[in-house]
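Next up: just one chain, as structure tokens, the form predicted on its own.
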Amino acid sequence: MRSVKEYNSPHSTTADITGHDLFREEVIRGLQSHPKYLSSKYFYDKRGDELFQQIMECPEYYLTDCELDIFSNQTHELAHIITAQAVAPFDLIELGAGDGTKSKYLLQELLHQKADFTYLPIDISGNVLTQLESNLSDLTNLKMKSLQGDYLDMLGEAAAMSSHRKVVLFLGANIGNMNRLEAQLFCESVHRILQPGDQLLIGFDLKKNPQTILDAYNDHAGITRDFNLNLLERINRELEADFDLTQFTHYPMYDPETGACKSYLVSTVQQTVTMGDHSFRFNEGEWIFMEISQKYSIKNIQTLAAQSGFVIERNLTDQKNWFVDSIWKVI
């Protein structure tokens, strides 16, 4: 879920003031709508990354894990389904990158396999995207170039360095952080920057017993609730806030019906919150919308993929298949 937990704007720093002020204004918008809410792509500072990469440790977080079995497992018949329709060079892109975990198996299977390609890894954490090129230092022969920012924005400027076919991946169960029209909306706008004949390898974290989503997301050391609550820690260092974490509680729930896991933070007592001349206030009980990790079924990954213009090459799912890894073409 990176969300995803794995979603996206550039971080801000004293010379980003475009960022800043965007950082601002969309917590303003957010705190001041009814019901309030917060963007996730924000999750992502530097103590934001260190949270997620607990949470992925996490014995209840199996999402990591069952993609992680689709490529270390599977990797052959991945590469060999990226590779098999041409042997000319192509542009590997990889939105919400992370750390690189799962994707280097198949950067050192296309290695092996003398593939002519280009790795080009795209997120919204340049702390993350450091850590990304240190934990490839050792593929001597991988040609890389990695962007930080928004997926769609860097999707843009690498979709246009070069004429080659584009191989993007989007892991981690990214989608899953969007609700189900953004979701559609988000696939259409790849789909219009890719040509055809390109391909987009996509995780869907698959609709499952709803006790094992819910665990997930509320881990029992807490790691999740704190994920969330840094995000106020952040709006208080970067935008002088006086959010009191400790007068608000992380509330996780998760709807099988319509495959929607979401989070809340809750505040416990009535009060007011100030960042600048702004103020905002919290009722007992009122909530913070923070994320949607969604989930999905077979059938709705083939209405998405069909409604976006693409069309699915095939599935890849876990030994639990709890998770899919599906492989998708532009037509």
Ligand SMILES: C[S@@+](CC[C@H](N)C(=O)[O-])C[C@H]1O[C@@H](n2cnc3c(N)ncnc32)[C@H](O)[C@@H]1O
Contents of the next structure:
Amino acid sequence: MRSVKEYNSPHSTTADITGHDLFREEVIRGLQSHPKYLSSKYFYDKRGDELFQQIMECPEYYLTDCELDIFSNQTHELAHIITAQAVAPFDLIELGAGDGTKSKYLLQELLHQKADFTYLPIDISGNVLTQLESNLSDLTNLKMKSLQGDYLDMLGEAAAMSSHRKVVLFLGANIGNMNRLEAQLFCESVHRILQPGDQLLIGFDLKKNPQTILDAYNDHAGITRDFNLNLLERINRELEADFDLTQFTHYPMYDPETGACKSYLVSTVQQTVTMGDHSFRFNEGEWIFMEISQKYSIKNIQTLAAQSGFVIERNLTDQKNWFVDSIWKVI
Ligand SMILES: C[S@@+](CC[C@H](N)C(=O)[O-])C[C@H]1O[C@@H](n2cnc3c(N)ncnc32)[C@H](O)[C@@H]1O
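Please supply the coordinates for the form predicted together with this ligand, as a counterpart to the form predicted on its own shown previously.
To see the whole picture, the full complex is given below, headed by that same chain.
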């Protein structure tokens, strides 16, 4: 039976839950910094969700197809790795679940195997959780409770809800939106919330031809550019700022040595942007750091797992060997 959603109405904005004040505070802090930055977690309002779904359809954005390849062709194997642990009921918690396109394969397989589990998708966007519920509405036997909010806050809430074994999914290379140190601190925090025997499945985008990676964040149709610019538009709309979007260009770059793919918005003119009582001065050519998409080698993944207290149970890769879903266990 489907339980009551934990998040606000579909028409609410992320700021309703994470705090409009927090959004404002973080934007001010980022735009007053040198160099300027904005947090990519704010990309996902209603328009941002739409644009991200269009990015997933772009021919250059290989990440979704690769992980879909794993989830659609190795579903049985994935389900087995989870259910082989024990027959007891478990909670399947998904961090940054999005529209659930990939997870649906696993959910269907688990239901088919009559596994006893509750699905707890977590996302900062209430809008996307509403879409997710609709996308999964045909899974009539699915026990599900959606949680809107930040990854770790909501994981803590989910962990406190039951004493069942936990299996945490973190797909889509969302971990890449943290730098290597942030990723380690994040995995350590997840480890602290989990118990021995619990599992964490993380999707990592692997290092590969640098041009292939750069193209994925610089699609010809300009959707990734619009996705980045949408955050300025959101700040205009929700925080009453006056960014002129025509005076910023999208600049993605990839450094194969560090595996860091970064997106910037660059001011094409000297200008001042105002937001309430605050004003932010931009020199011509000055940039705002928008997002990192960190790429990993298998060795990097092994190091991250070991440093944060997990053992790797399995690495499942797609047919091109471009992406890996790495299944870890708490020891
Ligand atoms: C790149 S999309 C990936 C979605 C999905 N995991 C997939 O693989 O298709 C990132 C998702 O994570 C959510 N998200 C981003 N930052 C978040 C945060 N700090 N806490 C919770 N959700 C977050 C976004 O709203 C978005 O739905």
